[in-house]
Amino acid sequence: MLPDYYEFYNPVKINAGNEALETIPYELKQMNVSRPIIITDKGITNAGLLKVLIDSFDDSELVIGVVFDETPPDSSLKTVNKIAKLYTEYNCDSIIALGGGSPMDTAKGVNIIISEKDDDLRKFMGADRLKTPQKPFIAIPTTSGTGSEVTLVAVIYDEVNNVKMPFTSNRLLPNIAIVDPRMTLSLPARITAATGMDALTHAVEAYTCLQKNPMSDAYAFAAIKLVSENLLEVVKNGDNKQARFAMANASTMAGIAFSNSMVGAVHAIGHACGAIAHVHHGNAMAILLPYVMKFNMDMLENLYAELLLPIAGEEIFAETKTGEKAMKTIEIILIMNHSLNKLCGMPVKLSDAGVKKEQFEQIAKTAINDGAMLPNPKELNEKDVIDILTEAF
């Protein structure tokens, strides 16, 4: 059933494929900038990926202003302010983020500080608080999960108040997304698994949340199919360039989907697990997804049934009885989680991911107040969250 009204917005130019990285100097020139700051982390540098990026400037007269490769696993206020000072000190005029969700979110936070000319990022927390056009921004993902290269969302950790702060604005969207499979080839199997399940969760929630629309549905449906066909293969064989590229595309498409339809309770609870128990976001998504789907079943059975086709394939979809399709979808996700656990040790329970029962109440209180709860089709209270945590424990 079509919604009476919806909005869909995706202005990000996507350069995808082998040697997509080499288009960066051209794109910077087109934006009339010539001195970018590169924001990444030590893992990216040690994997040799930063060098590949820097080498793409060899035949160009453009100059890299400064490189910051000390981004922590959870983007933080302290890091954002430190990088913003470097941006000004080295006379930079644009931003390149190279990495997973943390460098991407950090870059978005830096862009807010620089563009709004204000060193208190907390002022801009929430939705549509940005009033100033942002600096030219190119995003290069090195994981296939967050979709941050095409999203209007950033999450920055406030270490003083021990909370993850959400930022949502069309102004946070990068100008260019560079989807180059070379950037994900060295990703360890366990991170590949977790980030892949993050992409799947983005797509499933985008397809089922209250703000879904036909455009976001198309991206989400295609993303789920690519994940189901390629994630296990790429965890088994990280050198499979075709599967890596398929997962990179899945992540980007899922990002476009949820940027327009938002996510739901899986992300709300996952954010709280990350803030309080420091669970890796992708692991939290993988663990929580089937249990939140069970909770939402009475309102979303028809949609979950539809998703059996992309997640399991034509044969299983055809042979599964209509009334059993939705539960079969959840069963396939649980099987996928256990297969990933056997392949690389990805945790399948919250207890394996470091969550303690005594943290449940605090996680529940935090999750209920998370903005991602709003588009979830079924309202949750603290007891509901604790019940989901208990089942996933």
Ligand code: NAD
Second form
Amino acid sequence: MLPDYYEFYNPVKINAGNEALETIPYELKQMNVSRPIIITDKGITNAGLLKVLIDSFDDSELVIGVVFDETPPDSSLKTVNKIAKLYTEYNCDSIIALGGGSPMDTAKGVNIIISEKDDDLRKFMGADRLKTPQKPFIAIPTTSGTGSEVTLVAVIYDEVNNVKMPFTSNRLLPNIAIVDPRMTLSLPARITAATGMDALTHAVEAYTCLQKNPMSDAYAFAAIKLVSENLLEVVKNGDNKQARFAMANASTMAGIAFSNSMVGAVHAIGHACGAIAHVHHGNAMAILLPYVMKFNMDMLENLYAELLLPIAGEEIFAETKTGEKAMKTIEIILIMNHSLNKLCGMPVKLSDAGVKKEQFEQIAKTAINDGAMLPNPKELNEKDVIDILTEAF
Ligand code: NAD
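Can you swap the form predicted on its own for the form predicted in complex with the ligand?
In what comes next, the whole complex appears, and the chain from above leads the way.
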């Protein structure tokens, strides 16, 4: 059924394909800026990607103000403030994030501090708290998972209170997303697997949550097809540029989908597992997705049945009886997880991803207060979360 009313907003210009990176100097000029800060992490520098970005400035008169490459996983409040100081100290006028969700979300946090002229990021946590247009911002994803290059979301770890803080505002949307397949070729198999399952989870939750709409459905459906056709291939053959590009597109499309419909309980519980047990976001998504789908089954059977087509292809969709299609979708996701585990050791149980049983209660308490719970079609209490954690353990 179509919603009575919905909004869909994606103003991000997407420059995609080989040498998309080389368009950055032109794009900066178009935005009347000339001195960006680059925010990245050590893994990206070591993989040689920072050099490729810096080299793309060679023939331009633009200057890189400063490079920060010490972003930690999930970022942190302290890091955001440290980078904001560098931005001012080096007279920067724009931001380039190069990396996975951690550098991209860090950059969004830095942009808030600079643009709102306030060094307490916590004040801006939640929905629509930003009052000021943000500085020009280019995001270059190097993982195919979070979709942060096209989302109105930032998630930043508050190391004092042990929670992952969500920020949502249209002002957080980057101006430009650079989707260049060269940027994901060096991604190790295990991170490729986990981040790919993150993209799949975005699409599945976008397609099934309370704020779904026909536009987000279209992006989600297409993203699921691309993930199911390409994820195992990129984990097996990381240098398959075509499949890498397909996964990069899937991730960006899934990002557009969930940025316009939101997510659900997989994300709420996954954020809590990240904050309390430091499980990598993508791993948490992969492990929890089938179990949360089982929990939601009575409310979402028809939608899960529809998703069998993009996830399994025409033949399996046609030969599966109507009443069995939804369960088949879940079964295929479980099989994908196990195949990824065999190929690269991606954990398929929470116990293998660092979660301890003693943490269940704290994870459950944190999860039910996470904003991502609100659009989940079926309400969850602490016991429901503990049951899901137990199944996924
Ligand atoms: P990440 O950014 O933490 O990166 C994981 C590791 O992969 C790092 O060590 C990094 O150096 C390495 N890496 C990344 N790209 C590489 C490449 N091409 N070659 C070699 N190494 C590479 O991982 P992520 O999964 O992309 O991001 C996770 C974060 O994103 C979490 O904090 C999560 O909460 C957040 N997130 C944000 C959104 C959003 O819309 N803003 C959505 C989902 C997740």
